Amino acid sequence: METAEPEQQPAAENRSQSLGGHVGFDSLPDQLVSKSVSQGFGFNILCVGETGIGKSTLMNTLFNTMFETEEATHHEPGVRLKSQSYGLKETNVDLKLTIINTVGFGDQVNKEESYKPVVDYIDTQFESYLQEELKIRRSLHDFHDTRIHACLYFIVPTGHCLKSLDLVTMKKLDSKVNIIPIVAKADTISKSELHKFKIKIMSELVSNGVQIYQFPTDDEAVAEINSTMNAHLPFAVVGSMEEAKVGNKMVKARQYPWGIVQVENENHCDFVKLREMLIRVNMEDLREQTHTRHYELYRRCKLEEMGFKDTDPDSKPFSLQETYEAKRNEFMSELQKKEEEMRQMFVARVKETEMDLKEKEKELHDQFDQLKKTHQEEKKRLEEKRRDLEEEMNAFNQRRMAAQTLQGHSFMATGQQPLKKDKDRKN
């Protein structure tokens, strides 16, 4: 009997629909502006640069803002990382911008492992944002995001090339973090040498393979000045609180004795290109970036290492709840097995104890045997020292007996002779 193949369904497709009159949806671009202002936004900042290259100092320009920070030596054991989180405000927008400073970087003799503390932190906040999605009861709409959304390398300007501890750190940050290498102090090299040494950034980060962040150029309303801005990375920058008087006006500039150096002047440094593209252009796309790039690499790693996986090796929908029950199971006999090799190592434990103590008491009781015989041994030498003794005493006793009386007859002998005589003189 042949059975009939059921119909497959064809696929929906989306179809254009004129409207007989205005709906409203159109307002949903305003809805979600006005829920995201309610919320306030989040920016994390990680500055990474040797000690004294004036990362401090372009922070506080950046954002125009005199931050609070502690001046660093150049006598750290090793890297640490400080975070320092700072509410500011502009017109009706709230921002909670976290500063992240490599304290030390760079200062060791040996920097091999210098970028480790720098990797192991981007982890931290990524694990804790995955933490925090696997929960059953989730709370990421208030969760404070800690995860890195932008990572500003400072370059020293050598005039040279990169040193090999900026290459194996941005070779190990490039799958982590938005990278965007800037070279700082860029008053400090002439123009000429300055432009040679950004191509020379370049190629190297290129023949390295290491991957900067590219603003991008899909969207058509920054398309063309984020095309501009990717062809003068890295940017030199140099940063400044301190103002001058320039013409009629008041600038923030470095003053020196040939002259200054205006910091939003972009003949002098690029730092008003990197504002405008850290800040005013890119800041969201470098937040979802963060998010659908970085981080769900991370997750994807972590979940693979958990043995979860989109299908199974038949190519069938993967069931996470089988997943977790195998997974369990495994788990639940792993630790089974775990449980009887501690209660056989135990039990075995247990068993050369009692072999220990059972070799103690055998000992103990032979050295109590040996007390014993030797013990025997000394009193029946004290018995027979005690006849011997005895019988010495009784021999002398008889002999002092026999000389009392030997003594006595002689006495009794000697007494009766001197009466005689006496009695024959007499007569």
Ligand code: GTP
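For clarity, a rigid core is taken as the largest C-alpha set superposing within 1.5 Å between two forms. Positions refer to the first chain, counted from 1. Quick caveat: nothing in here was measured; it's all calculated off a predicted structure. First, how it differs from the form predicted in complex with this ligand.
- For S128, a C-alpha deviation below 2 angstroms is recorded between these two forms after rigid-core alignment.
- After superposing the rigid core, the C-alpha of K245 moves by less than 2 Å between these two forms.
- In a rigid-core overlay of the protein, H144 has its C-alpha displaced by under 2 Å between these two forms.
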The other form holds:
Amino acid sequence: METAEPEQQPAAENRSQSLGGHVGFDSLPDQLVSKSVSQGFGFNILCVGETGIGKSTLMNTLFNTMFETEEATHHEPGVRLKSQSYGLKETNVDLKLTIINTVGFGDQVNKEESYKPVVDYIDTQFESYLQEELKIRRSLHDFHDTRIHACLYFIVPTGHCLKSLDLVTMKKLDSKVNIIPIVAKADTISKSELHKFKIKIMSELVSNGVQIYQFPTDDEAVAEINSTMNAHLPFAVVGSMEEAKVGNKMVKARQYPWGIVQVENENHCDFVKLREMLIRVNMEDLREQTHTRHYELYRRCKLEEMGFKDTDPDSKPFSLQETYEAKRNEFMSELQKKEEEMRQMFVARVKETEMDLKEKEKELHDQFDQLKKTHQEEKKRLEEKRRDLEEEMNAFNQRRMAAQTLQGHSFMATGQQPLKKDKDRKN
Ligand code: GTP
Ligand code: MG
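Which structure goes with the form predicted in complex with this ligand, now that we have seen the form predicted alone?
Okay, now the whole complex, with that chain kicking things off.
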């Protein structure tokens, strides 16, 4: 099929002009803001971490809301993902928050496949967005976007090093989602141990090539705070919805016999840093990175897998029609091949069955002939026996008659009654 060469368009000339007076397009950012606010926002957080590591408590503390208190058991046969959506409102901003938890993570003896359900879940969300995009009548505007914007990876505060489950899982996820590693229950590890643990985690992530989410430093307004925060990763957090009196204020805290851990005290843990980075500074960047980096990669790989190319070897522009036809032909020839294979298999099966039946028929014939032969032989034998018996009977009768005649003669000769003999015969 021939395609027309695209005509070269002359490059548009760019000249900067100064305005004669107020026009009004400086309200564009405000228009954008008001449109976004009226549409509302969506944010999806994936919490990956072992059962009981403090996922729900941290989510409740971050959003200052009691979402759910249901605990998972340690007896799940595998890992599954549980998603729950909530409608939140702060001032005039609506946020549809979806929290996805890994249930049963780290509870199986064999943890080799534990990352798979997580990867599959993320891919499924990308796939449904892609399917919507590929529709002729798309409604991306009101489509419930379930793609994961941030993955909080909860690390157990062992003080040693990362578990291989953590390394493998993070490695599998890093090209699909923005990973923010956090050391959970940071109040259970001493300050000096925590410091060493954080350094160890980062060096292990680097040496294993795990790409975690870096807070962006290209926007001047947040470059400084973001670069400072990048150096604090992984955040060591404490979660709690309980309150304790500190001074004359009630604060979120965990109380121990020896003292109080204040969740929002930066000397006690990095909770505030996490909230600042995740919600207050970089929520929009996390949403954007999900779309422009992770989803883009998924989409590219998927479309390439489906046979779409931007340019063919001769560098002609991409043609949807050609790709479709090529794919269709490939599919049809594959189908024909399969059909032919099935037909041949069917013929071979029929032949096999036919031969089987013929063999069985022959066996039956042979059996019948054998039976017939045996029957005839038996009949002949019986016939012979009957003849022998008849001859014997005739001989016997003749002998009997001869004996009677002889008896008659002797009776007449002696004049006696043949009493005894007659009696014997009767008996
Ligand atoms: P599942 O959903 O059942 O897997 O558990 P989870 O990961 O959601 O943990 P959850 O928030 O239910 O917390 C489990 C236990 O850990 C509770 O007793 C919490 O009070 C406690 N916990 C939560 N956060 C912290 C923390 O930062 N430090 C300490 N020491 N304990 C915590
Ligand atoms: Mg929970």
